[in-house]
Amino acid sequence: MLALKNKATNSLLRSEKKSLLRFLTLYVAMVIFLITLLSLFYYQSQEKLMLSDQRAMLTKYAYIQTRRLKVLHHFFPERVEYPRDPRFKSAIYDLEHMKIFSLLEDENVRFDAEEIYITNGHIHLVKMLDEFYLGTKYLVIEVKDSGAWRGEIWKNIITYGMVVFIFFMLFGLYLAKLFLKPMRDSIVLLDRFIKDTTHELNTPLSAILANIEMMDTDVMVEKNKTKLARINIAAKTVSVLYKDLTYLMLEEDQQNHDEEIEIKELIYNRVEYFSVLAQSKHIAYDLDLEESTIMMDRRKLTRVIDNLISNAIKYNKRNGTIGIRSREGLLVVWDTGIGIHEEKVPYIFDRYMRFNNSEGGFGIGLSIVKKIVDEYHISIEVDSKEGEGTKMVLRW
């Protein structure tokens, strides 16, 4: 019972996991976006901080260089050697941004940008002079940017980013579980109810079918025989539905026990089982069965054949025919029933898809068939004409 419960919960969790995955995908995308945005702001603020530190030093260099330019201005043209300093490179530009002289390694000078900026591994300070020594309006001071500050910033971004990401993920997981809990409780409740109901149907259904089998019809009056036949038909219809539900709820995930199955024998068995149903609609069988075998789980093959025969009976006309042909690697089930419109054929295997509301059922039979044949790599073809009948061809 415990194993049953766990398996049930697991199958339920699949839909929950899907919702959880979708929520988390969206959440992760948002968290990554948020962390990226924060990292960008942090990077920019740290860069500004570094530049403001550099500004003080470069302003001092600019002051020194200005004084040297002043001297050079007064002695020009007797002295023409531009003042150099090992601590920095410099350049001078006039009012019209024309270069007067430059020692810069990176000549990409921005006059309309900020006073201090980083360009290609260099830091530039553009200082505007009040007195234009040698015509200099803009004095550019350049120092190399070691990039050490950048490494430190990246280290912080990665470390704190990971911590924040993990925190947000844990928080997100907690939130998701919190949000999904009511849905999960409802699903678990519904699932348990369906399972319990299905399980509880087994005993009375078996009792009904067994007692019908045991009844002595020879001593019955004709009127009662007919009534008993109706009970038998109804019980078998419920039995097929019960087996489909049991298969979906309880057996689907069970491990396969593949064995070599004689198809002819199994079909005779199932035809016999449905004979009462067929007789009720005066349906005749046209069996063309050759010896053939298939390696498959008996439960699953039985579900396939039961559903195909059950549908062939259910959607057949009165006095119609059901044909079953088996060859090595081939099984064909056809009927002379109402058929399906050509456009609807592609949706025939969809779960809960029903094309005729006059007959009972949940529309799960053919979806089970499709699932099983897909699992065993068996191809299934549907050939149906409205008003003429349907033919199902299985090949393996």
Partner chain sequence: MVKPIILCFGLVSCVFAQNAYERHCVECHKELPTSLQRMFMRYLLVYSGEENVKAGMKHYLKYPLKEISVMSDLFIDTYGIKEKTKLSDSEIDEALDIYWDKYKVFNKLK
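Okay, that was the form predicted together with the partner chain. Show me the form predicted alone next.
Coming up is the bare chain, nothing alongside it.
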């Protein structure tokens, strides 16, 4: 059961990956937005806290400078030198915001802004005076902003932001696991059902095929020959499905026994095997086979060819054609069937994916083909047009 579960959970379907990617993209975007919002709030609160600390000191400087202006006002014009202080810069403005005198390094004074604010690397405190010493209504105190508080804030934002991001990502992965659990449970349940069904199919299917082969058609009337042909078609259809299921559940992990295989000979053999199915839909073969070989496990190459021919028959039109062309390093199988929509082509090799519910099957044949060709580093291209047919091109 554990091995079965691991096999299922390790084979993420494309749709499952797509759902997971969409969920994680949305989740990460929400987490980043939340962290950015919290960081902005934290930055603004720390800036206000820093200005609050600076306000007490600049208010003290403003009080000192106001007393100096008062002295200068009373002794003017005997004293005309504007009072200076190494700890801060200052400037005085009249009621109309006109500058009377300024020592500011940054004279971008904002009278309509907050009483204390940061501008271009400086902190300004705008103090409104009650008395007009030297015509002054506004006193501006300026000190340099060292920026140390900002560095500390960014350090905290990056450190705590990373911790919060990692925490939320771990939580997101846990959520994703919960999100995908029903889908994975369904896959495990389906795999278990298929495995149990495969075991039950073996004996009756072998008996049916063996008895069909042993029946003497020469003594049959035409009506019974037709019925036997139908039984043979149905049995071979089930046989292909059974071999796929057996391969998927029992043989997939077996060790390969690679050998040099004559592709032309194998294709003739498989075409003959499927001839009864092809004749039932009056499908003709267009074979263009040249001598070519491939080093591969015969059992796996047979599964690839069987699935390509079986699909070409299953999804072909009546009186249609199946073309098979082989060259050294190239195998092409095409049909004049119903084809599939271009948008669905990327999902054609997904396990349990079916695009036509009128035909039977579990949708596992092409997923087996893809796994085998990937294992042997064989590229496979799909060209399909709805209503015109499908072409599979294998290169190695």
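Note that the structure is predicted; figures quoted are calculated from it, not measured. Residue numbers count along the first chain shown, from 1.
Hinge residue among Val71, Ala148, Val276, Phe193 for the rigid-body motion between the two forms: Phe193. Rigid-body analysis of C-alpha superpositions between the two forms gives a rotation of the smaller part of 20 degrees.
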